[in-house]
Structures are given as C-alpha cells and as structure tokens.
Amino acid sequence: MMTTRKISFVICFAAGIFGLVQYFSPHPAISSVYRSLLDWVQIIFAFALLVGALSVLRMHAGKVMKRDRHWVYSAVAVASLIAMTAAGFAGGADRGSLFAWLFDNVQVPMQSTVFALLAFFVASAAYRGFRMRNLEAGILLVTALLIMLARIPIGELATDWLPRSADWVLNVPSMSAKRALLIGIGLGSVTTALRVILGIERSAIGG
C-alpha cells in the first residue's frame, strides 16, 4: 500500500519531470498538454488563496478570542477581510462598485503610507552602510555619490562625463556582479528543484 507521502512523492516527481521535458521539447503534443495543466494552476490558486485566508481568519479570531497582546489589531483584520469578501460577493469588483471603492480609498492609501514609512528605514540602513570605514566602504560611498549625482539634473548639467562614468559604472562592474548573482540564483534553484524531484528535499511533502 502507498503511503499519503508516497503518492505525493510520485506526482511531485512526475510534474518535475514532465515541466522539465515540456521546456527542452518543442513537440507540439507536450507543448498541448502543458498548456491544458495551465489551467489547473488557477484552480489550484483558488484553493490556495481560500486555504490562505482561512489561515489568517483561524489565527487572528483564535487572538481576539483569548485577548492576546494587540488584539484590536487583529479584530481589525478580521473585520476588513468579512468586509472586503462580502462586498466583493454583494457588487462585485468591477469599477463603481463597494469593493473597488473600498480598494481605492482604504487599501491603496494605507498601503502608500507603510511605503512611506520604509523610506526612514532605508535612509538609516544606508547611513549606516554608507559611513567609510575602510576602503571597500569608501570605494562603495564614492560609487553611490556618482550614481546619485548622475541621475538629477544637476549633475547631467554639470559636466558631460558625469552621466557616462555613471553609466560605464552600471553596465560594467555593476552588470558583472548582477550575473554573477543570477548565475548563482540559477545553480541554487536548479539544485533545489533536482532535490524536490528526485525526493532528496522531503520537506514539501512532510518528510
């Protein structure tokens, strides 16, 4: 008998293998078939998406119920996701609707304003990185104060040269470190994934 891990181990691996011959293969039948699967995705992103809201619904109800520490914001939660769903269900999303007002005049601007609470934390992170320490930090300082230079209007007024340095700056020793973060990026995930399928990396599926 097939344990619950080993069926989700086979489909794991048949889905690896069948998305990796799909890629290398232009037959028209694989290419077909996997297009069909596509649509499989967006049944399986709905059920991911309720699984989700669930989720967040058990936990923040599970904090208003025993008055945990900061309570109120989670009844506040609770609230806005019963609010959003019903409008959305009541008069759909389309413009003009509760919801879509509701999207525009609550959620938009809430979600400007924690953007805007992040430009403080970059400002400290990059005066903390910035301080010349020694001469990597120096060298990264100067760096900094030439692209930042180059990209207003001042500095493109100033001198010619300064939007050329800014710019050999970006697509040399900047565009050389960035591919080698891609290539590395693109080794970990091809690891990670030969790992998943051949059932090494068991975590997926509750090993």
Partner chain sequence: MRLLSLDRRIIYILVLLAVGVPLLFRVPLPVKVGVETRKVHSAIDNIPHGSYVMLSFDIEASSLPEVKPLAEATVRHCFQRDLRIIGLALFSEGAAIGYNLLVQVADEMGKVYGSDYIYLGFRPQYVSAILGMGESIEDVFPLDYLNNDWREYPGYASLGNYDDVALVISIADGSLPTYWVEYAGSRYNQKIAACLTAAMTTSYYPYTVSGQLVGMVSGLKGAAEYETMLGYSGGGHRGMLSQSSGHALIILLVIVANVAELRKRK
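And the form predicted in complex with the partner chain, for comparison with the form predicted alone?
Only a single chain is listed, so you will not see partners or other molecules.
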C-alpha cells in the first residue's frame, strides 16, 4: 500500500521529469499533455486562492466570536472581504459598478497612503542611519547621494558628469554584483528543483 507521501513523491517526480523532457520535445502528444498540465496548475492555484480566502475568513471570524484583542480589526477585515465579494458577484467589475467604486475609492487610496508613509520613514531613517562611520559606509553614502541627485532633473541640469557617473555606478559595479547574485540564484534554483524532483528535498510534500 502506497502512503500519501509516496503518492505525492511519484506525482512530483513524474511532473518534474515531464517538465524537463517536454522542453526539448516538439512532439504533438507531449505538447498536448503540457498544455493540460498548465491548465491544471491554474485550476489548482485558483482553488488554493479559495482555500486561502476561506482560511482568512475563518481565522478572523473566530477572533470576532471570541472577542479577542483587536477583534474590531478582524470584524473590519471580514466585513470588507464579504462586501467586496458580494459586490463583485452582484454587479460585476465594470466601470460604474459598486465593486469598481469600492476599489477606486477605498482600496486604492488606503494602500497608496500606507505605501506613501515610507517616504517619511525613509527620510527619518536616512537622517539617523546614513553616517560615514568607516570607509565602506562612506562609499555607500557617496554612491547613494550621487544616484539620488542624478535621478532628478536638477541634478541632470547641474552637470553632465552626474548622470554619467550614476550610469557608470549602475552599469558596472552594481550590475556585476547583481549578475553574480542572479547566477547564484539560478544555480540554487536548479539544485533545489533537482532535489525536489528526486525526492531528496521532501518538505513540500510533508517529508
């Protein structure tokens, strides 16, 4: 009798090997299976979203029922989730619908406001933390000031030297570091994928 974990491993192994093989084969049968697999991934993910939404609803509804600390926030979360879902199902998402109105006039301003607060924290943090305490911190400081100055019209108008220096920083030292990171991430991804396909790494399937 195969355990659930073994079944999961077999599916994972078969899907992984198929994913590798199909990349190199233009055969119509393989292509057809590949398209079906892509559909399955989308269907599974759509159900995962549903499970996620229900889980959020259950957690917050529980907090409201038990009158936990900050239960009012949970009540707002539950009410918002239900309201947006009902508005979407009832009137669609086209312009002029209740869903679009709620999105444009509640969600967008709220999220933009929270994100905009970053400007205040960044300024305060830069004032307190950006100090030239040693050579490395000095290089970081000068580079940051250079990029900030070069990325606004005033800096560009002041001298050609500023944008050219900023471009050099971005195209040479910054890019070489970024490329090294990308290559490292790529190799790491290949290794992890192989470990998952071969069943060495089983945390994803409860191993």
